[in-house]
Amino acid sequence: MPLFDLRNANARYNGAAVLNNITLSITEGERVALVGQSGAGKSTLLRMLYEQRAEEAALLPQELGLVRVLSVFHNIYMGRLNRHSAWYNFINLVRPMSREVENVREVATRLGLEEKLFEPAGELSGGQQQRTAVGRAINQGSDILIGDEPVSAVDEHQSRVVLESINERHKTVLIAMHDISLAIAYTDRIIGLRNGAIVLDQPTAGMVPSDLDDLYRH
């Protein structure tokens, strides 16, 4: 049974078709990157999917909704808020405990941020803010990853260390992305979108960037 699957699925925004007739099914255990041009309803498709896996599904969207008075370890720490109590999370907001300091740490430092798990998120680096949003969607502990761009902020290499770092911690991740290198090597399947509609879905197995020229072409 396909983990998720939408059958001739439509999607309009203010009057106009966002996607049109879409059919697609994904399997537990696929790493699929969605690419095409900025319009072509990568983000609407991502959040049609997600609707059908809200409570099993890590988020990570554009807009990282961190808090940006509180710190890196607690904008990680908030990943994990429902598996305790409200009593308990209290405790950590005014004196973290070492156990969830220590797990917290493990994620900021796979990231790079261990030197700034205790400065405010606010005061960070754009890039900085970004890897915080993948720390907190990571310490979910979800199997599934769900997220729109999670490296846009990020150079090379720390994009790298953050798809490894998705890749290690879950075992399915849906992902649209704008670098198609990187989508090619961190993901096992490629769908392309074009004008709302499904034109490329192919295994990224022997791909090479030029195969998706097409996609991006006027």
Second form
Amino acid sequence: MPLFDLRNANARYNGAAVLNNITLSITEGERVALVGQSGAGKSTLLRMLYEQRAEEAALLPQELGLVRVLSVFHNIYMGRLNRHSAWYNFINLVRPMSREVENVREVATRLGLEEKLFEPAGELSGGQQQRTAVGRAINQGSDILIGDEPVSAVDEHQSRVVLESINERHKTVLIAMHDISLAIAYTDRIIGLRNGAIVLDQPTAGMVPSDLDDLYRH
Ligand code: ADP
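Having seen the form predicted alone, could you now give me the structure of the form predicted in complex with adenosine-5'-diphosphate?
Next comes the full complex, and the chain you just saw is listed first.
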């Protein structure tokens, strides 16, 4: 049974077609990269897939959705809000418990954020904010992660750390990415979109970045 399944799916914004006739299925354990030019429909397709598994999947949206006045600790902790009572969460908002701090510190350290743990998310650099949002998604502990350009604001070394962390913590991964070499290195299937249609769907094994040149040709 596939985890995600679309049959001839379409999407429109204000009457304009954005996704055309998408047929796609993804099974548990696959790591899939969505690639293609800006505007090709990657975000729209990720949302459509997320809606099929909204209860189980962790979503990492492009706009991050951090609470800027709260610390990195609090933002990452939020990934698990629904596992605890409101009272337990309230205590951790006011005076974080050491066991929660240690749990979050482990995630933050892996992402290179240990020194920022108690700084407000809004005062971090773009790359640090992005890693905080990755930490929050990872901390949800879901089997499935859906990420919209999760490494667009971090350098290559950090991108590798982030993608490794995501792969370690999640069984099934769907991410939109613009860096083709990273997509090939950290996923096992690439889906290429062009003008709202799937024009390529291949395993990454043996693929080289130039195999995808056609996707980006004007
Ligand atoms: P990508 O993620 O590949 O950049 P998107 O899925 O964001 O592509 O966008 C696909 C198309 O849909 C683009 O032409 C974009 O302008 C349009 N679009 C996306 N979101 C909206 C929206 N909220 N309202 C109107 N048009 C939108």
